[in-house]
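Next up: a single chain in structure tokens, the form predicted alone.
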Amino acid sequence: MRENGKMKNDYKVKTENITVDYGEKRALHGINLNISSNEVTSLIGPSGCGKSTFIRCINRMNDLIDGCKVNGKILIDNEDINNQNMDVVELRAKVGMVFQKPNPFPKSIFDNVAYGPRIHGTVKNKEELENMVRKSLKRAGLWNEVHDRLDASGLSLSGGQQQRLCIARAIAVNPDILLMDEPCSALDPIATAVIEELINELKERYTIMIVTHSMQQAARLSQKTAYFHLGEMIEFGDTSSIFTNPKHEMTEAYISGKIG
């Protein structure tokens, strides 16, 4: 079966009408969206629209949020991630997530890398662990600044370093997919410039989803675009199409400032 000239079976991840409920209150009403490897998908919308709760479905962070129930079907490569089976701590290392505020451990640049390769025993001994952190914070563009100093706190780093080494730990666990939830908000432009142009590179290796208020931004990175409205997802489609041609009214009506 084909959808938007693509074999179904192309998409990393599919999900199939996604409700999520937080107690009585309905924060996703139906969502079915589907997600092509090695590209950058944007969530836009106005706050509150459920962009962050829906990402947060796709590596069960929801989990974790007390009288949060999450139903309908997320498959990645094709495999139910709310299969009663799933293992949820290798699902994170599958799929992993950079916050809005960098939140780096109060531990060394090093091991706040090597964490993630030493929890999941992914490296066989200390020359694989120390190859895994250079080349992650290669990945992440930081190396060449923090090389002679791995032993200092992550805390230490400027806000724009300190995010981009929460995405070397996040990568340093090989995942397939990354989430990043506003990853530049709490940034400056020169900082955001940097981390855009990180992400450009990185979905040439991952699937990238990213939640952002900043519709430049998402016109900027990403080749496909969701706009959301109170839980509903209202148009999908080519980004460029999103912004030049929106097909509905109220993403026109978002994209022109008439609402937000």
Contents of the next structure:
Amino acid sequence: MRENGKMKNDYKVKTENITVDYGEKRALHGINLNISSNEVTSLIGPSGCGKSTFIRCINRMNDLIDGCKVNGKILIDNEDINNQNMDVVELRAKVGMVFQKPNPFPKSIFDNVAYGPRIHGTVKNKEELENMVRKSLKRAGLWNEVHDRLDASGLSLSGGQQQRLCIARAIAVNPDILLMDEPCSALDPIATAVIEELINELKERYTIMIVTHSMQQAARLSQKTAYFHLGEMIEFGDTSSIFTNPKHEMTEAYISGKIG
Amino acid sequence: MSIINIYMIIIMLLSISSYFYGRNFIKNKTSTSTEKQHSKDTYHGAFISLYLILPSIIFLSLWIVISPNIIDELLTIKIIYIFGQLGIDELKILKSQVIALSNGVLIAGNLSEEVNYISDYYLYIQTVSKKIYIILSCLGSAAAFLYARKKITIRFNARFNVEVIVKSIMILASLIAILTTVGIILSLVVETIRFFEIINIADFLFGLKWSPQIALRADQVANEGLFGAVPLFAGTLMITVIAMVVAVPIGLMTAVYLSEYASNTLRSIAKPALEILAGIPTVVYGFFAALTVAPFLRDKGADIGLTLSSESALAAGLVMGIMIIPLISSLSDDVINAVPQSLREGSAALGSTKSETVKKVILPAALPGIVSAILLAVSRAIGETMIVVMAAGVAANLTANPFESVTAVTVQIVVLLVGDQEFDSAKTLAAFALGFTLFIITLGLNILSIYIIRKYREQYD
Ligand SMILES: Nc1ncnc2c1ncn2[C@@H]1O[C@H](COP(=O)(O)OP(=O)(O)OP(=O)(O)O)[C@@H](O)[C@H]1O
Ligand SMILES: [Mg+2]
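For comparison with the form predicted alone, would you give the structure of this protein in the form predicted in complex with its partner chain?
Up next: the whole complex, starting with the chain shown before.
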């Protein structure tokens, strides 16, 4: 599944003409975006332009919102995820997500991370589960802060710690694709560096989409960048070329800080 | 219309007009001055209007409390003056004759000269007392009005003063509620203590036989075992347990279904429907239980070889459970809806099914609220009377068999108090003892549920 050397047009995620409506209001107007494996793709754009809406299409999270309608074709590993036969639960196990606002469960830190492995039965015994939890917390850079209070409530953590807990929770399921909606917006520079390092490491195995408001972060982390504006994708391409040589004037204006 | 009513209407009108008076008064003052006015015109108006009406209202409440006592005292003195010393009973009868006569309930011709005379006297002192009240409150209100008018100056902080008055009015209102509650509890406690002077407390709490009727005969008062409350509490307990067994699972699953699975259209139909269920008077449930459910159960029981009496704990419990379903489902629905959507999304994004999310995230997060909803429902079931009277019976059987007829605490309170009886008899006092015990139990449950809510409230915010 994850072998390298795919042909150039064999994308991990393909989206064709995606439109999203919240009731009467159209939030996305026909997005076409293809994402390759083992790459980090960052989505940038001013607030309210539809970045969250777009990545929430990839794991069909918008199904949960009353009155939200997604049209268009989304293929993951060449499989249409809006197909009737698609098992949404399996899809979401494969496409992990870290939300814009940290949302730990009102359970212990341990149980938060163990939640995914437990429901999917990916671990055989208690020891494996504990290893899994430890490994995930370490990779999310939270282990040192919480290893002596795994029984404390996840809600007793600070905002930034909660966000890293949510990252640990997501990677404990071992997804193929990881969607991250502004994962560092609540973090200090040190924790941000830990997460960026994690993302760099994860991209060896995962395909990552990250929404960010920080140009530097997008430039540092991602191979591809997409610029959204008012529900349209204005420009998409290699991060280096977008940042040094944007083709569209709106992109240039945004990157140089004139809009947004 | 009584003269007091007329007076109150006049005072209110005066108070309203003094509001406008106060507003204009301060306007005029400010217009001729260079100083900056402290409070807005409306506060000056409100200030003077409140000052005008308050003395009348305070005197009115005092008058309502005090004047009947004084009038009664005067009446007693007059009766004794005319008839000489009388026994308590004779005095009572004379008094009620006098009062009935002055209210026009009795006709003067049938009664003696003296009674007619005292009745006139009674009317006279009543009129005098009203006049005294009106004169006093006129004076009070006028004085307060003048005082307030004098206080109003440009720099006067009317805003703060109005705040103080409004605050005191609200304190007074809440005091009334609290004092009433305290009064009820005190009377319960006092009568309960009197009951335990007649009946041993251990016999009441642990006695296995309840038959208060026999105790009516003087020679058998305090006959041991007659006021054993165990059968009543056992009956209440059994019916409550049956009701909860019905109501908790159904109510909870309804709530989960409505808040997590149902479409908007279905929800908009089902929720009002459940509320209708909650609005049915309990007496209707009662005859539904007695006339439909109980016979149905008896017949079906007979088919499979069970003997059910025509009044049974089962019938009462089942119907009471149905009655309580909306209570549990709507309270639980509220707490389930209060669980943030982000938790549902978080759980779904990890690849869990809806039922896994409900079981592992939503119910645990909503648990404190659900538990307290259940405790409230238990209080409700314990206090319910109608259904039990009609469907479970009044016979105080001590039995663990839900197919037999049992009785409940509330039902026995009703039974004890209907019909004529001496207020001091053990039978009547027993009602207070039962009521008090019931009160303690429901109070305990309510405190427990408040405690649970408090303890887990801060969970998500
Ligand atoms: N649940 C919703 N119901 C209705 N409209 C919504 C909903 N969520 C988003 N929208 C609308 O869709 C548009 C895109 O929102 P979205 O959250 O995708 O923006 P965003 O790019 O993620 O912004 P931000 O950077 O502030 O997170 C906005 O105009 C928003 O008002
Ligand atoms: Mg967003």
